[in-house]
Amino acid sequence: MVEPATATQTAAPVMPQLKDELDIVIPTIRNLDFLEMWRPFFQPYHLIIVQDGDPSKTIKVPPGFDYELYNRNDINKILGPKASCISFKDSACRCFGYMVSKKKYIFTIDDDCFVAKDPSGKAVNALEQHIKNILSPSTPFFFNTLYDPFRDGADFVRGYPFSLREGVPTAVSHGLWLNIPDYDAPTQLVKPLERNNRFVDAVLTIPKGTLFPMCGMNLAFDRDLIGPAMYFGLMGDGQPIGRYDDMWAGWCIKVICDHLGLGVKTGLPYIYHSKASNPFVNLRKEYKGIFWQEEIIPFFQQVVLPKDCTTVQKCYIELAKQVKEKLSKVDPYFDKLADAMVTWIKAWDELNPPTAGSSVPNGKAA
């Protein structure tokens, strides 16, 4: 049975990488206890708390901890009528956390999520992998069969291209779950008694062309690069469908990433997701996703971006263009879904306008 590491063995000092550079969003309707844990490897960052649900309860932060709290009245205020592109009454309300930033990298988790334990016995410190992850370039348009040929002791097989061993930047880091694994509703009824026992020490680049399912809990990416594509939709309160936030941001992001030549790695790091939500409740929440998903990633699959969209901005508002056009047959949440995604980014650059420079596409237009 695999078990969380105790406050002991994570209590060993780090030498915090990117301290300036970084930001820890937690989205949170409870007192954040689970930051105890994470002392040693959070503390010298800087926290932004993103509270759902009621904003006149008082959310308890552990003393030592340097942050700031948004809840709704917060966001309401900052974003006027834009607020309504924001859940509420879900986590994907963190991305407003995200937008908010001013740091160039993001560092997301959830608060059920404790430091996990490698097979030596060792705490794990995700957000120094994901750091090491972000930091080294991703391969998409190969597949390296040793995986990350950019980790300690692993490089390019015989027969991998030396044209592509430059690499491309990493945008995305995905990082996976012990214990409690991320499953739907039907496959949490069927198999209640599951974990996730095995720890893989791989990390691996995904490949341009493949979608991937992206978990929220566990994940962190470059902001200059694609964080203005990492919006997680509308869920929630007042919402036909729920806990599809982050799979639809990373369909979103993928597509993007393909199309500039931008990276997303996933495999290490792990942590300890300790607490497995209710599948009935889950299942209210997810049971229109899961039909319309059979319709959502074949329209990604086939998405084309114009070459003339050669910013994740520009990618963004074609992609809800899109979404507009071939989505709202499944259902009209889809167009306003749409319609959210592009007051999205007019919020985003209201809160973050572009600086001298910063015209400067973000990746090469496939």
Given for the second form:
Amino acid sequence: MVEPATATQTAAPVMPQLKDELDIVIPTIRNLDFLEMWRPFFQPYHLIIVQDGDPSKTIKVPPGFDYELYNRNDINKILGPKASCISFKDSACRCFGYMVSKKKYIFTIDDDCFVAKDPSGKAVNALEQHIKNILSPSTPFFFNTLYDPFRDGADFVRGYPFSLREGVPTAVSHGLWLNIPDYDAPTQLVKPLERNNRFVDAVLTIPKGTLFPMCGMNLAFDRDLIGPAMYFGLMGDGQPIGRYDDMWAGWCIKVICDHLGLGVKTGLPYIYHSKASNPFVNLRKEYKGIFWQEEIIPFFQQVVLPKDCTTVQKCYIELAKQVKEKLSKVDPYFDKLADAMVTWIKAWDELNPPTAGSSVPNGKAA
Amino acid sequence: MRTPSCLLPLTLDSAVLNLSNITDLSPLPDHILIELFLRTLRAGKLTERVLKLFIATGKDEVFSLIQELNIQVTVNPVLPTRTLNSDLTSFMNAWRPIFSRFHLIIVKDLDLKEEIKIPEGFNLDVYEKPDIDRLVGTSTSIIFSGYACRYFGYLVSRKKYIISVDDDCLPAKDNKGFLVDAVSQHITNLTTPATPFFFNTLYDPFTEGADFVRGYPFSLRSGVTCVLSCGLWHNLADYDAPTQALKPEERNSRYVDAVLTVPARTLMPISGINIAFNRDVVGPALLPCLRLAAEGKFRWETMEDIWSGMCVKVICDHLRLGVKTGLPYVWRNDRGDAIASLRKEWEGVKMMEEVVPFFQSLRLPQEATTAEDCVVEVANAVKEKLGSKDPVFARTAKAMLDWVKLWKSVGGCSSSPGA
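Complement to the form predicted on its own: the form predicted together with the partner chain:
Following is the full complex, with the preceding chain placed first.
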């Protein structure tokens, strides 16, 4: 039986790493009480709160946090007509936070995620682990059987080519969840009582050419390396699908990371996921996705990005073009989505103009 | 107040728990024998060895029970092991609770001169140089010496699953302090599907307490047959000599409680220290063919398993079969001197730089539908693309073709086509 950590005060690091280079993005419609538990770990950092749902509601932020808060009215004001690409009434709206951030790194977490305990009972500082993951290289070209070779107490195993031991920059760190696992609605319905109690003490790089289901509950990434590809799609109000926002982003970023020679890690850190959403509501949201993913996955598995796509934006625009060409026949939704992907990039570039003298490419094409 | 138990049921329960130490059941009175049989059955401990013990008593009641209950014997793993030193007593005694249920195949390294010492109480076959010469003849280029002697065991086994553990390894402890039954874990890995076409972030979805996560396509959830299970090592991890020499005190104490499928088209260094496989399907693909010029008696001085592993993975990817990695752990004793191994001429490390790109770009033709066919294709590609780079590759390619011939003649019926 896992439980969340309670006494987190003593566990805070003396010197919070990347204090001025990392923003924490939190989507919410209810309240931010969960921040109390995270206070020792999060307080040094700047928060970007994206308020979904009714903008007239006031979200109470616990005192002592440095934050900026955006509701739907703010999003509409800032993006104008381009606001159409940001989902309404869905946590997918969080990607607006990625866009407006001025920092190099983003950590995003759901408001029903608490601090987990490791098997020794110690509180897990998820943010610290994500930072470790992101600041150390990934190894996507050859699998290391002892998992992340850059962790303390591990290394590359016999037979691992030395030329591949430098690794590549890590663009994404995907964390996991104890207690309520991230299951889809059918699985939730069949196993309503299943809890994830297994603490797997590993971080590993997801190999090149392999896709995975990326969950947005506990995620960190390097905005400079992959930010523009972290669009969470059109979900929620007025859309035929929900609960596929992070999945869509995950497939896009993986294809682009593989193309640009960047790494994606998964595994630690764990957070404690406390709320199980209603499986019947989830089923209604996911229903189309369950069928569509059968077409979407082969599409992403076969995507080839041309060599001249040397920046994330170029890769993403190319991807949008291919989505329109190949997935529109699955459903007209994908036509809209492809357009929204282009709108997103336009909005991103407007809000994040390249600084004078900086070079744009961020990674060479594979 | 609890009713105190009788002595007899307590004794019978104790006997069921200690079956691994019992070698003869004939002194037992009939009625006790039958009761023991039924309890053993209920406890799920009626293995092939134990069944033979009951049958050996010659009692009619036992036979009629077996017939009545329609008892089938499940396939049991076989254990080839090379002898690093001639005294296997401590190794086998340490593994006794786990190994004693199974048939063991012990293959003596051709270079070992002393008589090997094996403790009592195991169901096993031992093969030494004369046996190897007799069965294999001298016309083959395959030399069953050093770590490669175990492949002879793979060749002569007739069981479906094979588990192979280096004899400097002992049972490990899990994160709760319990001894790990490595055999049982390997069998679980091999008898549950693998999922190589899409990564599951909660690792093996067929483990108790886990499942496929949101976003995992339903059409991929039945998985494919897992034919290779790669375990890990506590204490002395399988590092190469430079790494271990650089970190002489480093020992692996992390218990990562996961089994995961290695994705399709992803290559990895498959260590031969602790592996298990489905002999029926991929037997021929595990091959003793790459022999370094200065190959030695420590794992730091060999690459035979790494080469074999690359072949198996490419073949599994082609045949749409699965490879798992992770649990079980074994405890690997400290042995050898990394720096001494470094000083030897050590082509293995340099070789990987050629080998990896070769395997990454290797594509096998559609017509290759069995492991043997695939090995032949790989051998031909090795000769064509790597043969000119180093004579060791040309020799390896020839050895691979010899191995397939050997497998067809000595290995029994050909392997079943990939799933």
